[in-house]
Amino acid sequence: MTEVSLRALKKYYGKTAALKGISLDVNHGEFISLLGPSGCGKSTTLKCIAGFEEITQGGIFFDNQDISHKLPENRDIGMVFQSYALFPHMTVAQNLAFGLEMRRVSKSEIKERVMRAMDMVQLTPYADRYPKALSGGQQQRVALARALVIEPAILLLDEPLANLDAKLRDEMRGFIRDLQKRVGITTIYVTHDQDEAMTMSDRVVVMFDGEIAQAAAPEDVYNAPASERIARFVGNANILDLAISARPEGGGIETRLPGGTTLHVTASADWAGERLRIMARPEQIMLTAPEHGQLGGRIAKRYFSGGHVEYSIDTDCDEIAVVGPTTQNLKEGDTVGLCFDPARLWPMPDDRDGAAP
């Protein structure tokens, strides 16, 4: 297993900065996802690590060895592309063997490693088939096996599931993550799909405008985003802009909802300013009878989504999204009460001057 370190990495295309001095350490055997909107620099970062793009400034290190200017073939990486990039005139077994042949591995070892790789991705019965005779998921597994059969130090994946349908994407997420855990290989995965990043990764690295905005465990990125921009990009976020009413000696901050209800929020008592912006995720809000709610509202829109119902509630705190159970008999136009769990509210700095993702 190999550790990857990016140190003040910069990449310019002419005068345009694609990467603005990013630094990141990826631990041995860790699975991280680079997540962000189009043009944020995530694919450029991966291409720099792979050696497909020449860096402008900074350094790339594998186990503290500077590989910044090595050719791709000398970096000991396995790469999986969005397009799979399989050789159409070669069978599954031949596609897997190709990289080993280029490395002048003995025929007996090639045969053994190819068989082991096909078994790993459950494709042994398809050894003699050509890519056109395989489904999208099977082709993706061939591409994954081809990257792993050379036994690289690092596995790089560039939006490998983008071309698959929703059901197959879900299946392949679990397959790739389980395989990565079994093999124990250091993996860097690029995606714009938040569900992929959240379900597959040890850490999620959120990127905007060529910079790293937050690098943390999926739960922390979701529940404790470093900025409002991250909160709105990762999942659905309600942002309540409330006046600070008190700073109790016991800690935290008290804010007041329209209607007079006090909310005690876990935040530093020396929080600057007289207002506090608080994130509440839709599934963290409970709908109840109007007289029992901390905030009143009216259901403007209702969407049935299978296992839950999504509501858009008009309130004096603007429109608030809520996710509720299908057992609640609520309809559009109903007056409801909203209840917040103070322990799950997250205060954040006001970064509204930043560009939207």
Given for the second form:
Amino acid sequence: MTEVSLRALKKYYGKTAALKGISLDVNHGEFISLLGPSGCGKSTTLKCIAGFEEITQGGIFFDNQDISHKLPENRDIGMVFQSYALFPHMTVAQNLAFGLEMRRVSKSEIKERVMRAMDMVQLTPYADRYPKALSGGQQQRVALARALVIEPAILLLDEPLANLDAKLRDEMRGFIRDLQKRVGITTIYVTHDQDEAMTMSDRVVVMFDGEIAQAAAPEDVYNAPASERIARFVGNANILDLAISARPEGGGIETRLPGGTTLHVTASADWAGERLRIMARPEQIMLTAPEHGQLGGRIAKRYFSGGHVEYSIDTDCDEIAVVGPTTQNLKEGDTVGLCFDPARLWPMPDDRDGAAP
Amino acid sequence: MNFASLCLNTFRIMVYVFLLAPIAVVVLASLNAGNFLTFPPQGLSLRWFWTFLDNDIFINAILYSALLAASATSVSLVLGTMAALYYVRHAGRDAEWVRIGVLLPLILPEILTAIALLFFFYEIGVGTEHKIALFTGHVLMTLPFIFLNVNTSLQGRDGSVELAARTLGASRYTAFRRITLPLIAPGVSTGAVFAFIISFDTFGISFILKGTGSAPLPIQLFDYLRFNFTPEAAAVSTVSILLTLFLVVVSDLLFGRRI
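Form predicted on its own already given; the form predicted together with the partner chain follows:
Shown next: the complete complex, the earlier chain at its head.
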């Protein structure tokens, strides 16, 4: 069942296009992240869905009903803002009750639902505090509870974790995701943080320049990005530019690495052209003894970061980033062999400036 | 205590003396038992306050000024708050022009505004008889004070609280009444007190635009002092100082910044 449907959504500010035709279907109960650099249109999309911005063209549908021109107060949405936007002159309980008062819910029911919502976000002891007396994480939870207590059809979150410190951010990620699953509410989440988008979402929508670049499950966006730009935006990516040496009968493509080793790429057999740009994620490359590797190299830099070690390796094929386990005893200057996992290599069209499409 | 802080303290005391001495002189002069406006007073007495209370001209002038100040303040309260909301939330790149426009009566010499209004109201055939000119002048003079104070309480306030209220089901108006207004109340009330006092006190505008008939207090005092030189004038001034003080204290107790 489709809950939210954006159809060829366009938004112009004067002559500047902020959204150049966004089409997206969000299913009931789905957690969607709009991910992209600042200025990509993700926040504008959210504002259009919330009704804060008048759309220029296209339509927004909730449950197949056109709500494109409805006022925000008539859209049945709950929203959490980056700044939380708590009402500073009201207590936590009053903040939570506001939306229910607007819906003319009876006093006794308001009391009961506010109690339940506070319990849900573990804030019951803070009912009579004012927002400024709460920590950032607590304010965040009040904002969530305030958006959810009205039981809206859709939950919108606008970079809600951007103002929290790193440790709290990780905690809140899990908290929001668990809560969303428990309530089962359709959720659209805007963020520029790819880790956040990956860990929380059912589907990640990558946006560049007012357009959707790719909408897919986090694994697919990461392992099979639709373009080099996505590959580089979502996580670290090594891009190998290689010549195609053969197209064997059984499928796949063979390329030759500098040094002579043949690399067999299994995915996307019918690739036209003579050269191939292949993405290899740093943690999908193994370091071995020089004689066992498909490609030789020398460790230029080594950074220990607790759980793993990051290497930068000079090879005949550019500088390649590799993430390895801390158990390997390698130093800067060591010569090593690089081993690629053919199944995880991902060929992509060349979308650099000036390159042929 | 070192030399620097000694200097600073002396300076501070001098500033207060400079600001408060005239007020003290007026209050003391109003308690004068003698027949002329002199300082130091020749004996203490409340007789000039009784004279003042018996004098219909001054009582009427105070009532007239209070009415004028109250009505001018209520009109500029609405206009100034609207202007401040527009300036902070919606004006975008025109914001600077909006600000200059509203603050112009404060920037220009009062006498210029007064003469411009005088010309304008005669030019459109209304003149000064209907008090509309005087009233407009007072609104103009008080507008910047509302605007500036409401501005201050809006700046640094996150506009998304209003949007949050909208998503929770509040209409534009309800969001303003339940969320925005309580948040800017301190600025609105301070602005109102300022506006009232400015209107109560302003001379140039009133002098030029008053027309015939009843006149605001400063004009009445001026007229009185041209021919009389009794402590009654000081008594009137003392009463208006007390009135002002009362307003400031009440407003601070009611709306002093709590949030």
